[in-house]
Protein chains: 2
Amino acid sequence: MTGGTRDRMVLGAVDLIRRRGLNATSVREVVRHTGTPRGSVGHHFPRGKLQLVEEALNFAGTEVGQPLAALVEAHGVEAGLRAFIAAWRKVLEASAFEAGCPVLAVSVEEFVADDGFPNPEAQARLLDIAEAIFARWREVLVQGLEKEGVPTARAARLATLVIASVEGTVALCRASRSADALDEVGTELTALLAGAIAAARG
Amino acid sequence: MTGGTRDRMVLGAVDLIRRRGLNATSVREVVRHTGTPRGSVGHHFPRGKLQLVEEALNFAGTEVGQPLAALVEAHGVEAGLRAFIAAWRKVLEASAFEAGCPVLAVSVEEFVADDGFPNPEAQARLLDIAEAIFARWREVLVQGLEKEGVPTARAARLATLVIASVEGTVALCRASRSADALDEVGTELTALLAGAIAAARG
DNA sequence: GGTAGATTATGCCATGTGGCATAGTCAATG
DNA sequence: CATTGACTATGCCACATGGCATAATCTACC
């Protein structure tokens, strides 16, 4: 099933939003970058762009859910942000910075159809995936925590600030073409997280 | 000078690349958006689209790094961390949290001219510019809390991630179309930034 | 008043885009 | 082997975009 054109199109689609942003990916190009039929994208996507857009944001989101909680299931909070930290350096090394995270580059534009004009339902339809994704990246990390003993409150909080410390570094190591941010941000989050942990236990 | 046609593009651009991103933001869109004269644009900007996007993001920039740089100098840097927060909740919520960072936008798209095509040198140039800004912040924060004794390296680390949190969570705040994020990652910030100081005084 | 330079008006071009319609091809099934 | 339905090929449409060229208009300043 997989290779499939369908796939490859959505796939496709994830690698570009990932490098070039939303807007800035066409459905053309897509078909180009894939060696996909052209003609097809009517048949397996009926609802045109946004579709196939919706399609790649949900597979680029359980593509790093998935292994996220299994990861934090079976060792820990703390191996779960080491991975998802060594996940995001590798998107960026592998791309020599040029590729980051999708979820983000739909958070901070907007949907421009091809009429020119913005959408608003289609983009309350993006931000719906955008949000859920990001919400349940978190949710993995609140149960680690508490699992770990680490109050509900200050999970939760904790939570917010990894996903959004990460994204948001993710972002800075794009625009310095280096992977020091990661580093930083990583040391001081594992650190925060161990402390959290350890406050919890004492 | 302020109300000039010139500043008014510059100003519009600002503000169109918070709400839509970079490539979703056309001169022309600039153009109807500030009511200024199509056929000016390329008198004031010689170098098009690529110059306009240029000055937006140095003014944008400076905008939020002026006062921060000034409240840090004043009041310290769990102030200037504050008013940092404080001022990115009202941009999301003076938008119903449509508009965010240009920086971040710029940061998390690549140009694409008019031809169509990536041009890498215009998204060196941006990216410089971007990664700059991202700098002068974080350097503001970091001798704001070397200037509480906090070690140079920590200093370091911590104002990435002050940095890199906020920017996160106001993207994240657009997908949930709700400020609760920047809530959560205000505490965590504030409270570690506390910590550390308090220690380098210890 | 007139003249030079800065600013604006307007149309054109080549090109790209998303969506669609029509027709063609292919594979599995009867 | 024929037929049916899924998939693909290709061209077209209306429209937007950035850049430019030419002409008109303002605005100092002499």
Contents of the next structure:
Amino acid sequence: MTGGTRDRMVLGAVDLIRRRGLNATSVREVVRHTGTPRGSVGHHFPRGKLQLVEEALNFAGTEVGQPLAALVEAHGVEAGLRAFIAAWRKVLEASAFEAGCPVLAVSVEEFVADDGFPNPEAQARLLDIAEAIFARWREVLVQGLEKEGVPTARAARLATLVIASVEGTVALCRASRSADALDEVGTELTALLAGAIAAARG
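Following the display of the form predicted together with another copy of the chain, present the structure of the form predicted alone.
No partner chains or extra molecules come along with it, only the chain itself.
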């Protein structure tokens, strides 16, 4: 991102959703958190909070997905898994275990609009975006496993397990204020992927 007002607001929304959740992240709080002018909201985000959350979600998805894809392509799926876990460790430790995954946060909360009322249509749109992000992360792992010879059906199941396990582990780490669970889950997932690859190669 360039660091302009709009980008600062998107990054600020990502940070607040990670720390506080979806509905504690109001436009007013984003403005306060980022030190940006209140009047710039209407200019940069004419659809208000929903648009800001959408863009924050898409940024967060790309922030994780692009490095994951590059590492899997260059070094294999096990390296991608290690990087995926390392990225969440960095988020947790840099925030003193206050921040988690904004995509997960949006997935488990009901969206409340700028007027203070739930908006089922907006909720459905945000869930669609979250689902697409998780699907992109899974597909990176599926393709990496397939490249290593793992059959597509098993690769898809393993990719789902990896994403679900790491996302859940991030929540455990926040509760315990420790990254130990990431190490434990990472060790088991790495062994599982290595076993699947070895079996595929005969």
